[in-house]
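Only one chain is shown below, in structure tokens, and it's the form predicted alone.
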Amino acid sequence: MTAVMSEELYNAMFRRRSVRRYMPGPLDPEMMRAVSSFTASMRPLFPDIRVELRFLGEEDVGGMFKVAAPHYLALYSEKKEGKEANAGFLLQQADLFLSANGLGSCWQGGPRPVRGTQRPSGLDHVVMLAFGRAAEKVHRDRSKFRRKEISDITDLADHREILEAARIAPSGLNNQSWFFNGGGGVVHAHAARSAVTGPMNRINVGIALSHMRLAAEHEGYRAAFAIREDGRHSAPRGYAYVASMDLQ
């Protein structure tokens, strides 16, 4: 990916919006193939993770809380310790890569790809972006977003430009389920425990580790992934530590 790319991810992470309601038919075929060649060269959380895209229709997927679009981008991933992570923080990049294109797009955790729909082989659906031309505003004024304080989400007292980019990433229910601290240029993201959403919680974090990683990139340094001991041991009660950035 491009820096000229990663500032335009990193601007949409300001004004981009969920969008629930689509115009009928597909893209057209450039922009599907650009949509295509971008998801191709996203860069992952986790590399040791294998993982496959697929582009499905709206009759390929069905269950709760589903929203009506023209397409779908489904993700699935080997099972492996950070396959949520791994999965919000690959496909936030096309919500926003979506977003940058005037295009309406949709996390969708609850629905999955129906009864008789071809997945790869030995890989399980995690979760997918509903996508397509938007009947409604993809964009917002920063103001309108509805989001935690700072102080909600991280004890850190440095490298607030980056924190603020995890803070109005996107999530499940719009729960913001996660926690950041660390300290010496190193952050760990934990998820909140649940029984219920835990899943979705760890997508969360990746997610917001995405902007992140934009964040960082944008301030001038280079972002490392990791899972770290120490990271492990840094949870605050209620949380589960997922992963750590260092900032070099």
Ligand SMILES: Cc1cc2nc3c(=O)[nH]c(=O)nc-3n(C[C@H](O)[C@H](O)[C@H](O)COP(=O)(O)O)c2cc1C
Contents of the next structure:
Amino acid sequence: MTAVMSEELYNAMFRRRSVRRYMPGPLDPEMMRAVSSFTASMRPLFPDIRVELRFLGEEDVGGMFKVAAPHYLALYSEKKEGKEANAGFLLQQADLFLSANGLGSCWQGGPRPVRGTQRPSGLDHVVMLAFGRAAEKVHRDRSKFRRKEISDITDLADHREILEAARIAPSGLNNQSWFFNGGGGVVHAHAARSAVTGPMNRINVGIALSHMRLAAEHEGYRAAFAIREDGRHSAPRGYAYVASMDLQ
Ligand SMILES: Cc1cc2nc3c(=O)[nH]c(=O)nc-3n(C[C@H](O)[C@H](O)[C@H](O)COP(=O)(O)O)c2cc1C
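What does the same protein look like in the form predicted in complex with the named molecule, given that the last one was the form predicted alone?
Below is the whole assembly, all chains and molecules, this chain first.
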């Protein structure tokens, strides 16, 4: 396994898929070190939110919709506005890294660390990724993505390459619970309001922003993220504002 650059993560967006069947047994130690060193280098959406990552095993994880895998990468965060989006933004980089290296991964929104699993003090579990050597295909053709049309997720006419990267992003239950608006080089990202899937929808928006950052950098922009007052005022009916991307 080699180090993966942003451009390889960018390319992985167009062919990754969720992997739900794994070969038994852990990754060899060298691969595990490569995964671990990549995860230590991932860039947050909000650097002021304290987070910690932990590698868990099959016996450490339980709950609905669990995919049995040799490894799980669990994210713990302090309680702060933006913690779900920050978690989605971070772990999507790992999802793409694993795919770019021919390994399988699958987001796990339902499963939790089982009781008794040590957690970092002061931080709560937010979400995790299952991963390992895949026993099914890791990649798929770009035409095979089941996603909404671009016009269902944005009313912006420009930056279509960047919004396309959001459109194909994975989401819990594939609900694609996001909407993007704004203008003048700023994209505001909103998550569908829901009493049941609200937190997951905000994780989804973080995942989409992670894809948008890679696409923006691929297009030669620098992307800066913030929670902005004008963004809060731009949420369409049925959506709650999450964060904005400023293209520089
Ligand atoms: C936040 C989040 C939570 C998810 N939770 C689960 C889960 O608990 N179990 C599962 O099998 N898949 C889960 N998924 C995977 C989605 O079902 C999958 O990403 C979506 O159907 C799109 O398919 P694709 O990843 O192959 O593009 C989750 C995805 C996201 C982004």
